[in-house]
Each structure stands twice: as C-alpha cells, then as structure tokens.
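Below you'll find only one chain, the form predicted alone, shown as structure tokens.
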Amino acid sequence: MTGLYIHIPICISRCRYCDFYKMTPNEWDNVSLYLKSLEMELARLPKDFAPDTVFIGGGTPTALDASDYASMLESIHRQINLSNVVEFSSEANPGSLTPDKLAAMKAGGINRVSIGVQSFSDKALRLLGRTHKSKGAIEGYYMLRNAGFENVNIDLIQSVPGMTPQDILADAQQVIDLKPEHLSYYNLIYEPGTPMTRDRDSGRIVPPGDDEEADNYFAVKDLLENAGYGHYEISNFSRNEQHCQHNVLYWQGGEYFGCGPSAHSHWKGKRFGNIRDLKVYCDRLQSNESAIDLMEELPSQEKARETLVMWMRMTDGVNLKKFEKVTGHHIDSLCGKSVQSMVEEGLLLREENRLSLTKDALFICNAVFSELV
C-alpha cells in the first residue's frame, strides 16, 4: 500500500499542548496562495503514483471555508490518480464544522472523518486550550452522522492533569455511547516550548504519576474492549476491525508522500521533509523551486529496526515473514539477542511467525522499543 498526506497549516487558534506546524488567520490570510502552491507540489509527484489511502491533516483542515475546502479537493482529484483509494480521511475540529463544509467533503470523496474532541470535560478542554465545549463536540459528531459519514474516529487525550479516574472513564463511556467506528486515545505529550510544558515546569499543573497513568490506561482499555472495541494498536481501538488504513501503512513501513509545509515523505528508501514555513513554502513553489528542506537515506539495518518498532505498536505484533519481505532482514540477525532477552523478561511474546508486546509491556513500550533500535 502507498499513501498521500496533505498538511493544512491553518488553525483558528493555538491549543496549549500542540507543536504541529500551523498559522492562525492573523498570521496568514492568503489561503488561495497556499492552495495554488499545494496544487503545484501535487503536480510534481510521480505520474504513476496512485495511493491507496489519502489523509488530510493539520493544523485544522476544517479551518478552511467550504469553497476553499472544495477547491483543495478538486486540486487533489486533478493531480492524483485516486482510482485505488480505499480510505480518504480528513481531520476536523468540532468548532469549525458546518453543514456546507461537510457537504463539500462528502462531494469530494472523503469517506472517513477524524474529529478532534480530546475530552468531554469542559474543565480539561479549557486547560488544553480547545475552543469548543463538550456540548459542541457531541453536536459536531451528530453533524457528521447527519451528513452521511459512516466511518468516524474520535480523538481523545489521556492523562490530562486534574482529571480523576472517574472523569477518565466518563470520557470513554461517552465514546461508547456515541458509537464511533474508531477511537484514538493518545497520551498527552509535553512538547518543548508549549504553554502546557511551561505550566508543568513551573509547577502550575502536575501530571499524573506513571502508576496512575497505567491504571487509567488499562481501565479504559478494559471498558472499551467490553463494549466491542478491538485494541489493535497501542493508542487505537476500532469496532468491527475498521482500522485506520493510513496509519497502518505508516506502522508497517509503507511508502507515502506528504505535501504541504512540514509534511514528510518516505519513498524509494528515502525520507524527506518540506520546510516548516508557510511563506517560504509558497515562495519556493511559486518560483519553481523545491519545498524539501530535509532528506536522508537510512542504512538498511537502521531502517529495518525503525520499521520493527513502528510495527510493534500493533497489538497483533509483527508478522516475521512479511517483515523480512518488506525490510530484507531476518529478525534474529537484526536484533535476536535483544528479542530473546525481552521474551525471557516477559515483555515480548514470540510465536512461530509472530513477535508482539505482552500486555505488561503495552504501557512501557518506549522502553522496549529503545532496546530494539
């Protein structure tokens, strides 16, 4: 499988925890120039490129108005062969959803929407700097359903300071009551330079301890699984195996192009990333120059180890024959001693043709992965 990622570097406001590249309307108001530049970049992709998945992320794609969103989709259709696409996703924020935007998304082929709820607690939403409230998140979800979207993901953030175990289970229960096809349940990461990180470092907020985080994680996991959600990746759950195919492509070492400022690609053994500056990105494209600011080609073994730890995020683990076919490396020659040691410690489970994390290792997976790379 191959994928296409489109980065929309525009947000109505800045959330207090986020360090993804974006601009607010008072910092950038020339959306039409960005869309023209994006189409120019799309036109440079290989003529035989026909992705299986497309994912529009950000930023906030739904920060675009309906006509601009429709224009962007038209550019994708003009420049990219979409005949193989099985999943066409877009992120959305509850506060920027409108019926006319959803109609444009539907008409343009979007068949999966990921709505950034983050929490159903108004107190947590204020701390995170989100612009919507719990009521608005629920209304946004039903707006998606009324527009005919049958594959919906809800994003939640775990370990928000100040939330009790009861608050956390209430968030998960609200998801169960809404019945989306998919849930992404990500840990709050304190990125350098963000207001949340400054608050933590100054003592204004106190994150939960590791044991509390683990207890909450497994309590939510049990609640979701008992409600019919399969836990298929460390941070992701789905009903009826409706996995996010675009993310599975990432986790299993697939190839993809990323377009837009700060977007990254992995193609033909090379990784490259666009400049993290919207104005410079547009200037370069308009001047017929490359937007790429970073390029590297990992040694074969290093790339294989990277693929291994990404693939290990999936709870089914790594199909070792498929891994060898994808990477050209057998697991034993790559990191056999480390694998055997962690099998003996009860952190990894190795069956005839599969390697996976044990349940005990799910919450400490980063420590496991550091031993494999």
Ligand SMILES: C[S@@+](CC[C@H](N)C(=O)[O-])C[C@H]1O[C@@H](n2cnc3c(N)ncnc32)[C@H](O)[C@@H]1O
Given for the second form:
Amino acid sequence: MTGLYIHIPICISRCRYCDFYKMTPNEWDNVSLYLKSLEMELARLPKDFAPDTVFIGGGTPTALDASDYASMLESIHRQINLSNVVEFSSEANPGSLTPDKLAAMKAGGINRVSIGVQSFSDKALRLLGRTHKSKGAIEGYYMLRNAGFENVNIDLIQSVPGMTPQDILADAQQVIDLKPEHLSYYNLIYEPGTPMTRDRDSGRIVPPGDDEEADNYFAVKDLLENAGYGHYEISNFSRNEQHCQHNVLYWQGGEYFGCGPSAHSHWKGKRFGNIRDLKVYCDRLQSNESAIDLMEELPSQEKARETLVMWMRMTDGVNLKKFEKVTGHHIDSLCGKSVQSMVEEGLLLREENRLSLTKDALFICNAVFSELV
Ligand SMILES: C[S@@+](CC[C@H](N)C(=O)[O-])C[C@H]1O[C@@H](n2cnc3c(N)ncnc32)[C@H](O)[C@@H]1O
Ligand code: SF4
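What would the structure be for the form predicted together with the named molecule, given that what you showed me was the form predicted alone?
Now the complete complex, all chains and molecules, led by this one.
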C-alpha cells in the first residue's frame, strides 16, 4: 500500500492551539498560483506511482471555494494514476461547507470526509478559538450526509481545560447519536508559541491532571465501545472496522508522498519534507526548483524503532512477521531486553506473532515508547 497526502495551507482564521502550517486569506490570496504550483509538484512524482489512499488535509481544504476545490481535484486526476485508490479523504471545517463544494468533492471522487468538530461544547469551542458553534458542527455533519458521503470521521479534542467529566461524556454521546463511521479523539497538544500554550504558561488556563485525564479517557472508551465503536488505535475509533486506511499506512511504516508546503514524504527508505513557506514553495515550483527543505535517511535500526512505536499505537499491536518484512529487523535483536522487562511489568503483551500495549499502558504509552526508541 502507498499513499498521497496533499496539504492545503489556507485557513479562514487561526485556532488558538494549532501549529499546522497555514496562511489566512489576509496573508495570501493567490489561490490559483498555489494550485498551479501544486500541480507542478504532482507532475514530478514518479510515473509509476499509483497510491492506494489519498488524503487532502490542511490547513483547511474546504477553505477553497467550489471551483478551486474542483480544479485541485482535476489536477490530481490529471497527474496521478488513481486506479488503485480505495480511500480518498478530505478534511473539512464545519463553517466552510456549502452544497456546491460538497458536490464538487463528490464528483471528484472524495469518498471519506473528516469534519473538524473538536467539541460540541460552545464554551470549549470558544476557548479553542474555533469559528463554529456546536449547532454549526451538527448542521455541517448533516450536510455531508445529505450530499451522500457514507464514510465520515468526526475529529474531537480531549482534555480541553474547563470541561467537566459530564461535558466530556456528553461530547462522546453526541458522536454516538450522530453515528459517524469513525472518530478521532486526540489529546490537546500544547504546541510551542501558540496562544493556548501562552495561556497555560501564564496560568490563565489549567489543564486537567493526569488522573482526571485517564479517568475521562477510559470513560469515553467504555461509552464508545458499548455503542459499537471499536478502539483500534490509541486515539481512534471506528464502526464495523472502517479504519482510516491512510493513517494505518502511516502507523505501519508505509510509504507515501506528501505535496504542498510543509508536507512530508517517506519514500524508498528516505524521509523528506517540503519548505514551510507558501510563497517560497510557489517560487521554487515556478522556477523548476525542488520544494524539499529537509531530507533524512535514518540508520536502519533507528528507523525500525520509529516504525515500531508508531505501529504499537494500534490496539491490535504489531504483527511481528510483517514488522520484520517491512523493517528488516527482528524485534528481539532490536529491543528484546526492553520488551521483556515491560512484559514483566504488565505494560506489553507478547503473543506468538504479536506485540501490543496492555490496557494499563494505553494511557501512558509515551513512557512505554520512550523505552523502545
Ligand atoms: C490540522 S487540522 C486540519 C483540518 C481542519 N482544518 C480542522 O481544523 O479540522 C486536523 C486536526 O488536527 C487537530 N489539531 C491541530 N492542532 C492540534 C493540537 N495542538 N492538539 C490536538 N489536535 C490538534 C485539529 O483540531 C483537527 O481536528
Ligand atoms: S485546527 Fe484546522 S482550522 Fe484550526 S488553524 Fe489548524 S488547520 Fe486551521
């Protein structure tokens, strides 16, 4: 399996916690130059590249208007062999959905939409700096359904300061009531330099403590599992095994190209990333230069360890034979001692051909992972 990621570096406004690369329309209004440059980058990908998954993310893909969105999809169809594609996802913000945009997405082959709800609490949405309200998120979700999308993900953020355990369960219950196929429920990360991080550092907001976070995490997990959502990755749930195949590819060390400013690729053993500057990105593409800013070829063992901890995020754990095939390393020669001691501590479960986190380790997975890398 291989994947293609496309970054749309435009957002109507900046959320207070987000560090993803984007420009607002005040800072950049030359969408057509960006789309031309993007097509030039797509045209440079290997001619035999035929991804199984495509993911259009951002930034905010739905910040493009319907005709720009349609022309971006046309570029992808022109430049990329899409005959193997089983999953073609786009991220979307609730406030920027319109029937004509959704029609363009559907007509261009998008078959999975991920809607950034973050919370159904208006208080939490205000704190996060989102421009939509709970009502708008629910309306956006129904717009997707009415447009015929049958595979929908909702993104929520956990551990938003000020949310009570009841608020948190109410968010999960609202997801259950809406019945999306998939839920991503990532913990709020305090990225350096963001307004939320400044607020935390100055004491204006107080994140919940570890015990409270763990209680909330397991209460949400129970509620969702009882409603038929399988917990297949630390922060992801799906109904009827409708996992996000693009992300599964990332977690299992798969290869992919990323296009657009700040996008990363992993191809033929190398990792590389594009420049995080929209103007420079366009200038470079227009003058036939490379957009790559960073290239690294990790030593094989280090790369295998990195793949191991990504893969361990999946609750089914790592298929050790497949891991050896993908990375060229046997788990015991890579980190046998650490694995054994964590099995004895009850943090890892080792079966014949499988290594997984135990339930006790799910919430403290980062500590486990740091022992493995
Ligand atoms: C980068 S956004 C792109 C899609 C879209 N613009 C949106 O906001 O949903 C993808 C997801 O990353 C999440 N995200 C961004 N920064 C985050 C952070 N610091 N902590 C947790 N989640 C974050 C967003 O909330 C969103 O659900
Ligand atoms: S969370 Fe999404 S909408 Fe908000 S700034 Fe980040 S990319 Fe843009």
